[in-house]
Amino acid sequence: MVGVKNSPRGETILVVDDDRAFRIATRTLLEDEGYAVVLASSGAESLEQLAEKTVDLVLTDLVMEEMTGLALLAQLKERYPDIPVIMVTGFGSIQTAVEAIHLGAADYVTKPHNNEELVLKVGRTLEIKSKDRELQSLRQAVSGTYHFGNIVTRSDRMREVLTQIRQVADTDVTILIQGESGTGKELVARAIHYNSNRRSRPFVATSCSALSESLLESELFGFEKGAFTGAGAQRVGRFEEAHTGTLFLDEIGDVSSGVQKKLLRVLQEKTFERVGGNSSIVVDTRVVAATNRNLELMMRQGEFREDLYYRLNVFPITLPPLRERVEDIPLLVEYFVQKHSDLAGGNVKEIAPPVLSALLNHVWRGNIRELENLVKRAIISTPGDIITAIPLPEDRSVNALRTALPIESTESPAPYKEYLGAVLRDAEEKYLVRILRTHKGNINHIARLMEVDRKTVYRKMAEYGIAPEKYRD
């Protein structure tokens, strides 16, 4: 391998000083502590290094001839505000170092420095940076949005998925999530990450279907300056961004054969080169992939590499479509109404029973994503506090609503309570039939899912003339 020495800690420090002896001694000290070190003899050279390399911390002398440490600090804060800076100063310039702290430096050390003090301050500064990144990640996760409890379900199939997440979250194995579009594959990937020992590290998501082969390769692995027309500076790829964390590769089935080959290598060896580069980069990145395609069939047809398939499919998780977990629709609707009620100023509180009945009879080709989008649309267009209408897609809306609601006639309408009772009985009967079919007439399971006793289930079936043995294998 060539290039910057790999750091066991995964962090790179740029040392800037016009004193060669200081640069060499500091590099030796920091490399002994496990850091990767880049050297620059001036402020101008340090800016050139930063344009080409990813750096986690800058350690710079305060007094330099061509560009002072304060001038360099100003440039760094403008161009790279997330990179912390530690100033190195002589005893006679401590007041200037204090001024540098006010201007945005993270800390300062005096020259000649105490080695233990320098190592301590470097470690502390990087730890603070790591905690800031962790806090940002947690804020983006919306205070636990991806904890198990917020994957809303009563379905046995989904409870099995939650069990699988618990089993695999704290391991480092590669996971393949399979399921139709809109079933919540990224939600599961995030649940795995935020319940793993990598939870404080980055979660990086990339859609493999949204980019061409060349763009996807650059997106995943990054590129060097001048690698192609328009590559004016080095760019870090998604694998490096997710170092020590989790990389979620959505729609992995759409990846070209060329990118498949590079993915196989990084999964096997944990190394790769940026586009246009020769230096091998080592990463500790956990991969969670997802697809709505049948990768096994694609493999047999020669459209997907067999070796990559088995590398990805170490721990498969299959998500059921919404039509196979109909008992979750009322829960999901309630959850989405609460989640998005602010779209209408928090006024919308619930959904009318006839509308829920229509939703229970819909096919849901777009699964949970379609349901959430329809609920959001309904909240925005609802003038009161109860959703009284949800326009379903054109090909299903008429049939669904006709099934859910009594047919209009020219006679006087029935009283509201009688009308509502008829709608609820119709919805209840269809719900019972669906849940019996889904769970093959298993009354114990059905009673638990409905949160009632077995006697109530049998009484309801008798009321509607439903025979459970009809649905058993």
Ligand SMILES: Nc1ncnc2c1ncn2[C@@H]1O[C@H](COP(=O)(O)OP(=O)(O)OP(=O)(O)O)[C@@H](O)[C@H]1O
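What we label the rigid core is the largest C-alpha set whose atoms superpose within 1.5 Å from one form to the other. Everything numeric here is computed off the predicted structure, so don't read it as measured data. Numbering follows the first chain given and starts at 1. Compared with the form predicted in complex with the ligand:
After superposition on the rigid core, displacement of the C-alpha of residue 75 between the two forms amounts to 2 Å or more.
Core-superposed comparison between the two forms: the C-alpha position of residue 119 differs by no less than 2 Å. Residue 249 is not among the residues whose C-alpha shifts by 2 Å or more between the two forms once the rigid core is aligned; its shift stays under 2 Å.
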Given for the second form:
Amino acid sequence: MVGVKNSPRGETILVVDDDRAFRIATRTLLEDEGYAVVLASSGAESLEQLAEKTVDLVLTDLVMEEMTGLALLAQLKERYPDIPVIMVTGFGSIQTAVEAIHLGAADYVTKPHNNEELVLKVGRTLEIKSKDRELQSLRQAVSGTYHFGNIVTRSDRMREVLTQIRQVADTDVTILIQGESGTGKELVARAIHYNSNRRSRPFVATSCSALSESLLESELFGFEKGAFTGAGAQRVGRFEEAHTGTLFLDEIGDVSSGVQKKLLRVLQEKTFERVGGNSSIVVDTRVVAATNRNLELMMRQGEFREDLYYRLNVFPITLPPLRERVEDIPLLVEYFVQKHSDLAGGNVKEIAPPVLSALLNHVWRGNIRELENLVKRAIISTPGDIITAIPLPEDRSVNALRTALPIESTESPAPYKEYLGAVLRDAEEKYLVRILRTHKGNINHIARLMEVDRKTVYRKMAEYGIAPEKYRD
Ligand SMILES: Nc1ncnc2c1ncn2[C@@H]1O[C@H](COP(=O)(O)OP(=O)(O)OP(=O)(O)O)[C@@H](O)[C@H]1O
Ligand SMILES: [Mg+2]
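Mind pulling up the form predicted in complex with the ligand next to the form predicted on its own we just looked at?
Let us now look at the entire complex, which starts with that chain.
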């Protein structure tokens, strides 16, 4: 490594060790890397230094007379929670090092350390910290956007959800948010984070779908250098990035069984290994998971681990689809018109009443996201200040077909098979909802009445996105 003395990186490192030789050697090493270095020979002295100087990182020995490294760590976390601490541990005290991580140390190096490892870890820790800081300012920019006030609703069921969020935000409980696509799952996840005592820590969102099993594994848990072809450098995963904060695992229903197993372990033990790594990493990461799939059904069909399901489902939050809270539509429309008024140069527009009633009758398959997108499009394409039309997408799905086929129409109808299929599906969906309601979601009973097996009932319900538990008392 080329010495870059006298071109400081602007970061100051405090080195704490009662061994003078180590202090001096480390100072030389770090100064050669361009860092400013402050020395302390004891925990007490390091606290004095910290009272006077701005320090970006503390590197402390674990075994010291008077105050041990762990005791110092505890003090530092209490007084300077934002300064990362790297522990230097004696050979063979990995157990204590792990404990140190648990107590909030950012990392550890073993002594006699190799210089390259030390420099690498210092660099990486500082990098994570600066990323944290970036995130923090981003967070401030958006924090106005995500609080309860911005989950707009007047529906009783959503109000219940808001109460649930309030109850649970400030705990470390794992949360499972379920709801159809576009119902506001991510919005709720953010509301939980920004109303928890982790609000000033990172909120890391990651989607579990669209990645292959091995990519997802690396994404979540990180990997060591050389773990696989192309792993040129070590990378921390999302669980580590979200340490002390919240990890939002979106589309949790899409994870493979291999990753399910690993997730179970992190949730149970808070530890994992990076891909290709042997040492266990301990994290304090709160998990909020979401899915638009029916996890309970998946579990019963053996597609989702039962133990993981119960781990995730400690505190379930279910978001109702927009069609079950149409009373929210006018409110949301108004809110989105305000929210996106800058699309029309700040000219806030009004919605003509007939437009609104058309919206009330639309089948919102894409829920609130679909509504928001339509409002946005309408704002852009309306020249005046009253929105007189919101073109609804032609819905050739079951719901559109069921009412449409006026015999007097001169237009050619939908293709025969497609039409019949749609009508049948529509009838089947209605039948299922009705029988669920009348028999209070008792699948055994319903399967008998329908003269099919239970699996078929479950499969059909999944097909239509019907949740049987909703019909149980
Ligand atoms: N109650 C609400 N009040 C205001 N805005 C909302 C509300 N619910 C959802 N939105 C907005 O609707 C859009 C979709 O919400 P979000 O991304 O949270 O949904 P989702 O359930 O995660 O969807 P998907 O399953 O498609 O990922 C976002 O722009 C969000 O801000
Ligand atoms: Mg989402």
